[in-house]
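Here you get one chain, nothing else, as structure tokens; it is the form predicted on its own.
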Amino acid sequence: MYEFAPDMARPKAELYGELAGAARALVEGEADVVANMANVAALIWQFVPQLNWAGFYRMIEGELVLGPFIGKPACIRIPLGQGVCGTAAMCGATKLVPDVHAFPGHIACDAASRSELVVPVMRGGQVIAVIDLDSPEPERFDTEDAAGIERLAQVIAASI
């Protein structure tokens, strides 16, 4: 059993430094994706806060397809291109959107998210799956947010 107890008293750099290594910790040797991007969830919950849903969209066939997540109930299938996710995808590079509302296109599965934060997972170059953060508070994420789930999505990559 593991058990993470995030310092949230400590800088932002350090907590992301500390969330990729229990990420790590929990997908290593691990074959099973789903069990995998479960997990890598719900450590996100557990160490960044002021979330109302975090989670990952996986790559299936040309759109992004729901995978594990906590929040609730979201939008099954997002074609490429379409709200921040299919962008983010599209683009194959980080989306930080401070105000979802002023974002074309925002495809909004909780009314009460506010702002929202996408990550590709990236291997072979390709997008193989999303990490998706949203939240109910105005620019919540920053540049320090984006650097910590990047290298969250490049510690993940090989085991989802």
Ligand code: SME
Contents of the next structure:
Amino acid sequence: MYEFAPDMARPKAELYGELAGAARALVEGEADVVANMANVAALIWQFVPQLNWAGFYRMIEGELVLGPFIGKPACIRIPLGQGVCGTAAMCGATKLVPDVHAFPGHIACDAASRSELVVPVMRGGQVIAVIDLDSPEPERFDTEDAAGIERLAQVIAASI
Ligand code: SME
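Next up, can you give the form predicted in complex with the ligand of this protein, since the form predicted on its own came first?
Complete assembly follows, chain above in first position.
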């Protein structure tokens, strides 16, 4: 049984540090990328409050393909440059969207989503995946959330 019980009263940066450490421990020594992405998605879901979707899109032959996630079934393929995920993947940069309705081309997978954070996972200078978080709360994510998920992305990049 895996026990991870973060103290949610601690500062956000510390909690994301704990999340990164827990993710490192989970993926260390495991070669199966699906298992690793599934466990990291589950950790994010347990750790980050106010989410309605958390998971991965993988870069496969020049487009994003749905990977392990928690939430409602989502669109399977996202071309580069489309939606929040495709934009983050094309730019190789985090996209923090306080109001998805104000983001041109946002792809709605769950009508409840109001804000979104997408962080590229980079390996060898290439985007190999993105981590996508959706929230039903407007302006749910800030720069500390972005930095925390970017740290997580670095920790797991070699294992997914
Ligand atoms: N909203 C994303 C699509 C993926 S779902 O949120 C899970 C986008 O605009 O790329």
